[in-house]
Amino acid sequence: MHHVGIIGTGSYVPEKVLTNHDLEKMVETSDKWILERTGIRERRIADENETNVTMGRHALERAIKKARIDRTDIEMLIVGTNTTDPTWPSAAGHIAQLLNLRKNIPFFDLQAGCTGFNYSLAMGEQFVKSGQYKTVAVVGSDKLSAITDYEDRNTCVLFGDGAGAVVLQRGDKEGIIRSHLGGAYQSRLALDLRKKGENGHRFMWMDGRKVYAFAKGAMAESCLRVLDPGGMASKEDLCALFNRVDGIVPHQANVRIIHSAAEHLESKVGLPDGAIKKKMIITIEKYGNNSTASIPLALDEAFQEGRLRKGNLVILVGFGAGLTYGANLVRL
């Protein structure tokens, strides 16, 4: 079997802002009333011309840069979305040419909710692991604000647009460690869309409370199975695990839904208050929540501020919709 690293990173996010303070023209809501229960003071909006092929399309470009390789190199592309638009042909396909990728790649989407990164991350790892390619892109990329309903302010507050990619390669170094993905399709219609007017538009749709308690203990489990993946190692042997995690990036659905995600873990496994929150890398505040692109557009970030750098070992855990939730431990 094979090493698989994470060889570049890179995000794009609209130029629009949509802030809090926009959205009280809007809705009946507040800054400070969302601001407390969400982390989010604003989020970035896609023009009409933006879709998630074009900003998939700019954050895989970005990452094939900083990754030093040529497109051509790229030997399959996977694509984490939610809101293709038309739904077929895939986002992915579009994407490859637009970059102009070599030619006869195979390319597909993956519909995973919020989680579409971690289980494109998980798929792209196997193909390479196995020696089938040496190569392999991983996009997440998503438009929310094409199915957020702006006169619902339980859930328009919280969505924004935008994409992340990472280049996957065979190498001799440590990578991707572990994955763990797992779901209660039992509880999928927690989040969903549902039809409202005469026309037909499909919206998402959110049970909060439900998604909320199924979050925190999904992400909390998802963290402690890449480290200790038959469960069975002591309270001791789990702090020691834990304090050699140099970062967690979460998906930034709720900085609530975070810090509580945190402060199970800590419970669990006996670590002292505020020893995983601080791990955590959030950007919640300046980009809400845009499903698939959060993780690598915050995995970018934090490398481009210096909070993360080659070498460090990070979580990488999401939740989403179907429900949905998975992990991957990388050594960057």
Second form
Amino acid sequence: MHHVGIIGTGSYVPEKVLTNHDLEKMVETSDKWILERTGIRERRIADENETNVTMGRHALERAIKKARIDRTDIEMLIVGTNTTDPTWPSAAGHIAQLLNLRKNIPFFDLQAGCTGFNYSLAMGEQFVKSGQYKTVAVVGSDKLSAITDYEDRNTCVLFGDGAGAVVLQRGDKEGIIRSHLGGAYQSRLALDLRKKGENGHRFMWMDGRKVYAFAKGAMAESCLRVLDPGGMASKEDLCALFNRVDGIVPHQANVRIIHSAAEHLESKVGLPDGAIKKKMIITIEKYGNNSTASIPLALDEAFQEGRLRKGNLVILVGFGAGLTYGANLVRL
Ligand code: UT7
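Complement to the form predicted alone: the form predicted together with oxa(dethia)-CoA:
To see the whole picture, the full complex is given below, headed by that same chain.
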């Protein structure tokens, strides 16, 4: 088995900002409610010419630059996304063409709700670990504003648009150590697309409380499973494992979900209050929930701001429609 490292990260968000105060003029809500219940102040919204393809292209271009490789070094492209329009052919092919990647490489979209980036990273990890490819690009890009109902206050205050990307490469040092992927298809209708109005446009519909309850347990479970895959570690060993983790990059859906998952883990493992919470990288205030983009975007920002550094041990953990969940344990 080969080692597989993240050698470059990149991200992109649209310029247009939609604030809580803007939303106060659109639905019956308030800045106070949104901030207290979700941690979000504003989110970015793509203009009509921007799509998951154009945003993903920018993010990957930046990741390639940071990785200091040539675009023709990429041997496979995986795009985690939920909002390709039209649904096929894939966003991945379009991004490959815009970036003029090598002509014969395999490329595909992977749809796993907001966990799409964790799933895509796990796919890329396998192809590099097995020795089949040396360099694989993974993108998470979503234009959730295209499927958000701006008359529904239960959902429209949460979502935004953006993209993030990483380049994976075979190397000498440990990089992506392990991934855990999970699913709960029995709850698939808790987050759904439903037709509305005469033109039959389909918008996101969500049982927020159900998703919330699922999310905190699922994220905690995935964090445990990447650190202790066999589930055999004692509480003492688990405490030691968590103490070695420098940062956790969670899916940015709701700051309360992130904190509840951390508290859940602290009590399960027996760590003092705040020990895991303080490791959480949180960017939700500025971007809301931009689905598959949220984890690679937060990772890229944390790198740029020096909150995470080369050599750090991090967990990337998410959940989303499907319902799905998953995590990746990575030495940066
Ligand atoms: O990537 C995965 C995507 N989805 C999620 O991550 C969503 C997970 N769920 C959540 O984040 C939370 O459940 C929400 C933020 C959606 C809602 O927060 P909550 O604390 O679970 O609120 P709630 O659903 O229990 O609603 C409390 C009240 C309700 O009023 P009543 O029934 O108590 O009178 C809602 O109608 O808040 C009301 N409400 C709002 N009020 C002002 C719901 N949305 C709003 C709003 N502004 N935007």
